[in-house]
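Below you'll find only one chain, the form predicted alone, shown as structure tokens.
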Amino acid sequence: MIENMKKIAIIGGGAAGMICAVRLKKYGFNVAVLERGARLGRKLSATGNGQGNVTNLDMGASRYFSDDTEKVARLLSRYGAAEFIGFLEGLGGIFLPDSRGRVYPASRQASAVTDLLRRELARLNVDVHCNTFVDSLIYEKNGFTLSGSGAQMRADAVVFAAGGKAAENFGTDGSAFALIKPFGHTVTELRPALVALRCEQNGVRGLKGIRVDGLLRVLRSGKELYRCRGDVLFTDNGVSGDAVFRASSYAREGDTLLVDLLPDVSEERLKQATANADGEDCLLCIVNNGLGRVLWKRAGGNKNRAVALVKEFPLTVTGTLGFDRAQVTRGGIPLSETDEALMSRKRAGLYFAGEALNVDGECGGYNLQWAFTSASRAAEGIYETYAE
């Protein structure tokens, strides 16, 4: 039962909601977290392939997509990667970067990061309400009334940290945006991001399960939009893997993906290695045998064309696997509708944090960093406004 009491209410118990609650409680506020799911931080426990990639040392606004990347840059300058690592290590645990600058807990367990935050919330006696679906948010008489799950709560300020639309199995289906629209807020087009891509079937036929460390390029009308190197995993209907998740932020239906299947080897060296080989086994010990046979067939039995396909293997994007398979949401509440503390320009006392805002980052810890950055700034803004 939610009691009627004066406090800061946070809608959403994901990474942003939990971090904001810790910050606010340490500022001295009475804080309540309202989470529709049975447990806090379920999506956080799955981040980084279950290993907990929390941030990245190569941090900057250029890694983000938003309607106001300059504001993102200003917010990151206040609460960046160093501040996030310091915050987490201040709660206990050790966080270390890998060779690509991706920062993980030393245990390589995302669930442990969630447990770290849950432990701190318990230590601080934060008022947590799970299985609580907020279906009404009203401002009246100098405060907010939140209703849901058969009860009501009054609050001086509200932090909307209910997430986006990606990964519905974690309770983020986009329905929470209905709570803030009556205040005059808009929501930009929502699209899945950090998601596997569907491709024309002819392009991936016979390749399911084959993984390469490739150089992936995204082309639209012949112009290169993006390139990155990483895992490319062929599936029954397209491609997945680390490089594909990063590229998915740029790729759209009709775009071409060009994959260099062997980026550390030049085409000239490939020609030399295959000079005395003929037939479909000409790429033995060069690429996966199954991949080599597909390349030979795709090249029409022409060795030079097969070698060329190793360096530029084309795929046509037909779509994505959708929100259910996406890690984050592209789009949300425009930053232009918030002030520098991420308070609503439509309704004083209403703040925003996390994926609900129109900010999403590349793959590599950038989205959890945004959860921390936005949650910390919102908490700081509440302190600046309400602390005596």
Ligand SMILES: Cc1cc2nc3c(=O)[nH]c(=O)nc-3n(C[C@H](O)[C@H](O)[C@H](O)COP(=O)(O)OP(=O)(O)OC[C@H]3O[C@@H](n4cnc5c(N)ncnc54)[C@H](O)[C@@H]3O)c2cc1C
Contents of the next structure:
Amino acid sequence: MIENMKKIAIIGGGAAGMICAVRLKKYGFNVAVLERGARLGRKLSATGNGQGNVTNLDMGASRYFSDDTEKVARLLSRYGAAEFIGFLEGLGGIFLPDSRGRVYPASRQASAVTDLLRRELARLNVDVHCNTFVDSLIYEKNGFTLSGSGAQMRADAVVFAAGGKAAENFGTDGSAFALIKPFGHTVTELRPALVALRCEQNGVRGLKGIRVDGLLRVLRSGKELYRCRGDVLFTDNGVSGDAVFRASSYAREGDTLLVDLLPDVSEERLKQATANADGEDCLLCIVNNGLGRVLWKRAGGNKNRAVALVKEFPLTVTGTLGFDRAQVTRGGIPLSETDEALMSRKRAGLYFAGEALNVDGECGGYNLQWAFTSASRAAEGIYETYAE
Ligand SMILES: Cc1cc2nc3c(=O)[nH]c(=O)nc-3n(C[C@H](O)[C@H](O)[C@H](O)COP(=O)(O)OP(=O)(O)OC[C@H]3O[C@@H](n4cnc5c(N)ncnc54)[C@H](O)[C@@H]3O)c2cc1C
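Show the same protein again, this time as the form predicted together with this ligand rather than the form predicted alone.
Then the entire complex follows, led off by the chain already shown.
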């Protein structure tokens, strides 16, 4: 490690902020992390249903939504899934993929990933300030002044890693964007993504709690926009589950969701299986009993129609459950306002990392990967510019 007394302040102690701090400290900088919450990495600890799906072996820019997916591709080629796994295993721990390429800590505990990063920050003596809500960021006299929660700090460079607007209970309500707007930055329209969908009540009545491994298609004016296979969980006001989260990136109010409730079985085979059965139990041992009864009712007691509904169960989208229940934010600071190292084109010395940028990924580890990719590149950029 080279000794480098340039001071770098990081706004936000989430996944991106913590990773960036580790990188910068290892480059030899004097690093401070300013986090409004009482602890670092609260959102990270909740990821992957508490199991911490950190990345995915099936990595590529096509998994992301952004104003510049080519830049995302360039950044991923530098700091991809293998580099992320290598970084984490370099801190200790073992990270393993499941059958779908989703990578988790072997312990399957997201909070342990947070602890791994916290342990490293403590080992490196990174200056961590929790309960510090940064409410002012000014550039003056060749440096930045950050203020908040009664304290003030000077820094040579700043990394803005304050997240987006999703899951406000983890400290991300979108208010931090106000800090960078005075520098001339814009923020694209923000929308909740990776979120459960609300559907017309008639479509889901009687199905709450039923889960299928379905093939989900999103249709707008009859045209298919997206399809994916995965969990579809019926809730009291719509659908949730990993297939729905992925589809939520495409679906809008008024769109139709067509769910194939039994994608591995053809309609032909369903007809054969139900040939000798009539009545509301004709789908016994084919679909969940409760689901079978609803299909029968919705088909008006017509077996062929009930079988057809198994293959194409329609739902009308009426909206999403909103930012509070979303895993990630669609939109943010456009990549076009940053250079290749994610430094602001408006104010030299101001860098960006994580969900605050206009980049969000599909469900399956892509968003934590982006936190790593962007934080690593920003740290490297700071090293290229400020190392003495
Ligand atoms: C329930 C849930 C499950 C998820 N599961 C997965 C998953 O399995 N895999 C995956 O890849 N992604 C998952 N995600 C998404 C992923 O967690 C986020 O995209 C990622 O954590 C973003 O990291 P970040 O550091 O950019 O932002 P955040 O983790 O949101 O961190 C930003 C931090 O900045 C702080 N902050 C904000 N404003 C200020 C301010 N003014 N001053 C000081 N601090 C401030 C906040 O308190 C927060 O701690 C999940 C998200 C949720 C909500």
